[in-house]
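Single chain ahead, written as structure tokens, the form predicted alone.
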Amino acid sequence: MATSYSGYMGKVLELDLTTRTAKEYPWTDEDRRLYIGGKIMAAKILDGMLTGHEDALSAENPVVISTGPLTGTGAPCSSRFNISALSPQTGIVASSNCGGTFGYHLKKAGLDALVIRGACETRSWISIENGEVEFHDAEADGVWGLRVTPAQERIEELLVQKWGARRAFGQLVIGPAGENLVLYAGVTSDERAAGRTGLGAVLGFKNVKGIAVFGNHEITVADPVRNAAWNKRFFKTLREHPLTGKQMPRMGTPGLVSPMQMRGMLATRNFSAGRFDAFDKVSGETLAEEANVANRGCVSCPIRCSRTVELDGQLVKGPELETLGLLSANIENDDLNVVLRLNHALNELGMDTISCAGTLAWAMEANERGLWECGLSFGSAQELEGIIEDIAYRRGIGADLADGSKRLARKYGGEEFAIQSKGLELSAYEPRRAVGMGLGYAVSNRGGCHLNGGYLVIMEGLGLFCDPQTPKAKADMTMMFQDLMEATAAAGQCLFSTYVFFPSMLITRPRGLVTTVVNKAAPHVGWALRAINKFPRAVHMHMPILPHTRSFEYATGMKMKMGDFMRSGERGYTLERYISQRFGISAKDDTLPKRLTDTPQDPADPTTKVPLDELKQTYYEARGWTPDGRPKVSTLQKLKIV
């Protein structure tokens, strides 16, 4: 169906496993004006699917793999897909945010998204060029059952057998995790992966190892003058930014490390901690100097926040923070080596490091206190390279392991100290010394993220420093910071070049007076932010702070200014949360365990705990929801849902 704006192609393709057919999926200027690409528009294509009876390891799961109308437009950052569907961890509807280059190569084809149906009768492998579909035989083809990286090169490997030449295309593949339906295998792009909520799994029912895409469409941009000196001045933006043209490139993410460790929000020891006496050992700076070869970035990225490592005479990805930090100082592993060995195994294999780590983490403590005699132990990390690959083929411990630390505790007890929101493994970074952040992680759509839930912690001392204990102001912080994000990620865009949000002087002088009066000022504010959330056209321009607004419109030619920006990150966000109250979520699965909701980190200071129940009310009010936490039929009607 074809389009009046430029950025997009004009075509959603819909598959049929079940039956090997392809069909165009209707979507209109009107959707892409409402739902404007990535993850929103994954929504409303689930809403008009999903009824709530629904499994997510069955066929009747849909999934869809959509772009963003900057993807492939010269915008900075703008190398990104996302992939929708019901979670196997949480059970309602999920997204993964991923790099590389598949994106851009369905762009290619010709296509602004794939709608996956169905489930494939025997073990599969897609290839799409120019939009035409081929099924092949990954078993015959020998790429079931390879790891990650083979599996790429295998694929690639039969392309060019069969064209006979050399070409440049997208792919995605999972790894033995995937097909063995471990519920947190993630999805792989090169080297990239949309890791988080399973849906690596939700592939492997449907029996499609991996997906390539060819084609040699053009993707046009609305003003190409305007569109490309913008592009300039935004990459030149993100190079003079301290966060994302020196920090990033520098250490990348592990470079929170440091900066966590002083702020008591490093995940220590299952969660029981916020700082780790050998963090030094396996800092980002540590890893910048002993281990980190070279950086590397996505494709139209500036701030190539990759790190690459030797591991036994080859290169290969390095850690991000969240690996970083949970498989050292969660499971109290010195051990920089052992980090990078494991986060290999995982990439490898094709498992989230983030709920792996988290999952292991609540063994250690299960087995410390007698509810489950596993044999693993904190500080000994030794073995733990082959644990992983027997929870990648659910052998021996690994077969309960897979399931994650929510259904583990259902088990054998200690949901206590199963750190997780809604199924779905907490990252890195400590709550009880950042409470916005605790509160994101809980109202999160997708779980314990912390990226879906707000980030707030750059707020709470990663960046700035707004008093990290007060509930003042956090729940509309949250929302705005939240739909903001939504919007760049649905716009194509990684969320990473969301920092320039925050003046360059608030990073690089933090005993500033200026930096000091906003510190001091930020709980204050909720009732402005109130006011510019519910009425968001107060803002109806284009703001300095978020130059992803002229971005979008130079691309596409469509009317974008910041507050219609913000409007569709609350539609996004809202339409996930419509859709996954049919499998019956509410304010009750809004949760933190107990361990930082009850018991303050620091036992002399009653504040170091997150107020969850204070925070979610107001944060209730502040998104038009009722107190049970469900979209209100007058906030579903405004934002233009029903």
Contents of the next structure:
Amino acid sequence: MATSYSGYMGKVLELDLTTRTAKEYPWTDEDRRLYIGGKIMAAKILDGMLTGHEDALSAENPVVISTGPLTGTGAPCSSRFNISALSPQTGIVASSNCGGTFGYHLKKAGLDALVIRGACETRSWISIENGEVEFHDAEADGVWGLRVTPAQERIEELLVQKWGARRAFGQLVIGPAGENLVLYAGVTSDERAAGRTGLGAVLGFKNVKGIAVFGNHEITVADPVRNAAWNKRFFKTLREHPLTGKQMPRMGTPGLVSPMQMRGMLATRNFSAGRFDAFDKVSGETLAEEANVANRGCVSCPIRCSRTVELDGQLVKGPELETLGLLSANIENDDLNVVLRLNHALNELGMDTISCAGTLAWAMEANERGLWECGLSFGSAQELEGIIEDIAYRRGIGADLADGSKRLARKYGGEEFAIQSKGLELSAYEPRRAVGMGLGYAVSNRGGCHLNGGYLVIMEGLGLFCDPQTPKAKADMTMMFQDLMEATAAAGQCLFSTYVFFPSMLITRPRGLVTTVVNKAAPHVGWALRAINKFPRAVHMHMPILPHTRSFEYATGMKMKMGDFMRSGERGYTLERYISQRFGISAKDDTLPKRLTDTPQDPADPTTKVPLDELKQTYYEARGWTPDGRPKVSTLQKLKIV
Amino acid sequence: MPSNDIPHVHVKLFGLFRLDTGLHELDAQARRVKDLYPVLLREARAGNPATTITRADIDGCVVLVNGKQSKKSTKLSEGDTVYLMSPVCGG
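Structure of the form predicted in complex with its partner chain (previous: the form predicted alone):
Starting with the chain above, the whole complex follows.
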């Protein structure tokens, strides 16, 4: 089904694993206008397939792997692709976003997205060349059972044998954790991971070890001259911005360990505190000084945020902030080398570092409280490498740990300190010192995720410093950032590109007059944000703070002003919620563990807990949802969802 | 020459300030946080003559004294530990 828009390849392939057949999935230009691509496109496709009775680990769970229209167009940070399906952790619609080269090569193969249904009868890997699908025997080919890097190397070896030459291609694989249905197994492309929500287990259940894509289609843009000129400017903006041009290239995401410590939001000892005395032993500065040997970046990215470290004579991917924080402060481990080892083991076994680390922290506390005698304890991280391996293969206590903290707490008790929401473990930001982030964790469509939750920590201490304890305006800010990031991801760009939303001066001059005014005024402008969220046509223009919309227009030829962009994001966010309602999701599920809502982080300061009930109600109002957290019919109609 | 009645404090540095200058920590005498700034600038330039760090950059630092959020006007006491983090790293 060809398209009149550039940027898109004009074809979505539906693959039935059970029958080993492929056909084109109908996707129109009207769909492209409303649902852009990436995770919003995936939500629309899943909306038509899910009834509310499907199980994540079943052949009935469809998987959508989708790109954005900017993927491969030369726009900065545009190598992203998305995987959406029912999550085995949350039981509802989940999305996981990934860098690497798979998205680019999927488009070179002539496809905007893959819709995968059914399940392979035998263990398989799949290759797609210029839209032609071939199934391969993963056991006979020696791919099944391999860890992530050897699996990618083996698939490359097999393709080179077949082609008789080396070619640039993209692939994604699962590791042993996905094969063994660890509920938080991820999917990896190159060294990047769609780590969250357990979609590796979904592919593992379907007997799919990996997918390789190759093609020589041309990715066209609507206005090549303006597109190139604008992207050059966009690159320059990113290179000159203090966060994307200095902070991220120098320290990557680990650079946030120190500011989080300063602000009391570095999750420590299973989120019982916000500061870790030994934080500097595992800080981004120490990582940069002692371990980082090179930076890496995705295709067409000027930021190059990924760390490369040396481990046992090998160059391997270094930890991200979440991993660093949760495998150090949150389990009281002050040995950076141990973090590097655990991070590498998790990456190679194909597991979400956040959920695994959060589950281990729960187990340590449960053991110390005598709820579950598993032998794990805070401050003893040396033996965890073996435990992680046991999780991936579901051996010993690993069989229990592979199910995550929510299910463990149901089995053994200790739900009040199982730090998860909807079954997904929280990231490393302690929300009692950033209550807007607490709201985001609770209402996030995919569970306890900082990004899907709106990443309000950037307003509450890690960029600006709007009163982190006040609930004022936080619901409206959360909605705005969620929608902007939703649309950015759907277009195919990395969320780090949205840092340019914050003018440099606000970041580099935190005590300057303008920054001070913004910090003081922000909690009082909820009404203005509400008005913009409600009437995005009010910003029917391109804004300098959001260069993405011009990239979008020049690449696709589709009109996309800031207001349209926000509305698309709102549509995607609400659509995911609308689907999850079929699986019983409502306000009762938008929760945080009691530790975060009932116990102040600082016993002397009662504001240092998340006032979740108050925040949630304002959030539902802002979104046009009922007090029970269900999108109103009028909201669904306004967004053209029904 | 600082007099003996000026508090002796220990300063630890974070963020790009530290990476640019190689300066991790130092001992100094200061009555208030802001009195540390000229010392820091001098030490930063000694550590890396090519540093682009300015007084305004140091002015914007996030400050913790003994683990508590503080301002540049905060009075210091003998034996205090001061954390300073360059603004780009989370101002």
